[in-house]
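As structure tokens, one chain now follows by itself in the form predicted alone.
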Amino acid sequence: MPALRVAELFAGVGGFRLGLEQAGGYQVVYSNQWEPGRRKQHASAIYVQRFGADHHDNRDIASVPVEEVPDHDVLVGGFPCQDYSVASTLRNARGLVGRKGVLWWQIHRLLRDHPHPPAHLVLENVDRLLSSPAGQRGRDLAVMLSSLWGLGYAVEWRVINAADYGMPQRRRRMFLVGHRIERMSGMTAELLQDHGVLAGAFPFAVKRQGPSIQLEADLRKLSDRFNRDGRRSPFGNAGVMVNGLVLTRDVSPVHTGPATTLGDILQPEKDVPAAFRIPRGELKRWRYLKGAKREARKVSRNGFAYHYSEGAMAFPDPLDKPGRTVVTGEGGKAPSRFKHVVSVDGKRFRRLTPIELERLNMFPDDHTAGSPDTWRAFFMGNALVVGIVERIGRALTVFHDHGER
């Protein structure tokens, strides 16, 4: 089969592209990366540095005419997740709100208006999409699924923790894989649950069979009514939607292969720059931030007093387990509760280097070289685990080829 053509939105520094290229059988024909409010487009510059400027677009996706996006077979993207609730209005539809969450509707616009909509889509976001917003848990996902139904797609989703499948980081993300309904060859929702792309890529065991849900096609009504009085989201961590019928359940991972730990990805100590060492005089502050707390605090601007508590975090991070989730604030010397701290001898402590952060996301060493270290950490906090995309890519080619037959 010829290579599947890919359009990559919200490309960051190219995690989706790396994963699909490693899977084989994909060719990126369009990529878009633009960070609002930034004079210098650091992520886009890294993308061009690694993959070249051909077919790369550094404009606000909302300003890109659909006809300028070339024909493609697969649309991929990790659309921004800072605002959940997800989206803004679709004309007069209420629901899904947020300055960055509104970008969901740019994906919708491209799928709706492109003269040759793609056969498949692969999207990534945070797992709290299952239960947002707080007042109508699950509504945002319901609106997204219904909108894709209206555009002629069936959808499968799964919350995947990369470490559950032997990868070096405990990073939970939600993946949605969509297929043009006419390519489904009579596949029902039940069959898609057990034989779809995500089922093929990530073996599982069923923990709990959830409810079936019939979505409303009218997005305004759905946004107003969905789970209005529910305290819990009806969506499990896995599910499918075919022709408006949603089947959902909770599953647990099944993995019998090797597992990579934080210790496995560390650079030799002789290669670690001195800037990443933590001076002895700062260890007390690091231990305090990482430790358990139960203390009285006061708001400085108005004197409001309250009790604050939080549990302890490991200090240093264990080397015999996968690393914790990389966050965007991982860079910089300042002590922090959320940055990784490692020690190979129990005496000297240090932060992770940019190369080690790249390895936690399964990027090549020095993929982000050329940007300041704080930006390199920021990129990895926003990135996805490349190995997850590679496995999805391999399973998707099989699914696509079956549809062609």
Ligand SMILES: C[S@@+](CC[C@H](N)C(=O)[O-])C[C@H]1O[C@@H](n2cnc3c(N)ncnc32)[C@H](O)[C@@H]1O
Second form
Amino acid sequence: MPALRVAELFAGVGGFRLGLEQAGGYQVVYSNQWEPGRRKQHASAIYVQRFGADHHDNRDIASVPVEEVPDHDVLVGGFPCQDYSVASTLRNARGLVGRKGVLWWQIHRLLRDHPHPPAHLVLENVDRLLSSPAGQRGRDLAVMLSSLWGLGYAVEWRVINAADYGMPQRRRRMFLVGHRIERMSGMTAELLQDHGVLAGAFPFAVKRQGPSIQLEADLRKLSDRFNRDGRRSPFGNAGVMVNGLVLTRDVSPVHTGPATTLGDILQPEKDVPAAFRIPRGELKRWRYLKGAKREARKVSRNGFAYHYSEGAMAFPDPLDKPGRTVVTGEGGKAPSRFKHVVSVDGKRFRRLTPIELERLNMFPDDHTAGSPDTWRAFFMGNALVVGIVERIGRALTVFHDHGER
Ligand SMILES: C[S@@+](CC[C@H](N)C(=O)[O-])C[C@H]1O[C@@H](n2cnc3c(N)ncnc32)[C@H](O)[C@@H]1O
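Just the form predicted alone so far, so send over the form predicted together with the ligand.
Time for the whole complex; same chain goes first.
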């Protein structure tokens, strides 16, 4: 079979590309990465450094004419999730409620207007998408699913925690895989649930069967009416949509192989630069930030008094478990509740190096070398666990070949 041609949107430093290349059978024919509001385009520069400048596009995706995106079989991308509300962009023609959020409609535009829309899509986002927005839980996903139906796609989705499948990071993300309906060769929603790409890639057991939902095709009406009175999202952590019919359920992971722990990915202490060590005098502050709190606080602006409480985080991070989620603020010396802190001897404490953060995402060592350390951490906070994409990539080539026959 010829390689499947890939367009990688919101490419960051290329996590999707790495995963698909490891799976084999893919060729990236277009990649797009642009960091809004930055003169220096660090992520795009790293991408070019690693993969070459051919077919790479460092422009705002919203400004790219669809004819400039070459024909491709698979469109992939982890689209930015900050602040989004997909449906509000429908009501508000300018769609600027949370500027990054409207990027879903850029994916939509490419699928809608491309002369040869791709056979498949693989998208990644945070699992909050299942239940957003707060006042109308699940509406945003419903709008996405219905709009993909309108564009001629069937969809599978699943929330996957990489650590549940033996990978080194507890990173829970939602993956959405789409197939053009004419390639489904009669596969129903029931069959797709058990024999789709995600079902093949990530073994599971069914925990709870959810409702089946027939979506409205009219996006405005759907957006206005969906789950108006519901407190909970009707969507489980797994589901499919075929011809507007959604089947959803909660599944739990089944993994019999080994686990990878934070301890497994650490560099030898002799290779860790001194800058990552936490000076003794700062440990108190780190302990305080990581610790449980119940305290009275005041808003300095207006003196408003309130009670603040939060639970304790493990300090240092346990070496016999997978790492926690890498966040974009993981880099830099300043003490923080969310940064990993490790200690191999129980006496000296340190932060994680850029290489260790790359390993938590299963990137090659020094993939992001050449950028300042805080940027390298930022890239890894934005990126994904490459092993997840590799598994999806393998299952997708099988699914695709089956559709070809
Ligand atoms: C969640 S990250 C995806 C990271 C990627 N999967 C990786 O492995 O590095 C989203 C990316 O979209 C980029 N982005 C945001 N707005 C964009 C736009 N308007 N056009 C193109 N890229 C954009 C961000 O700079 C960021 O790198």
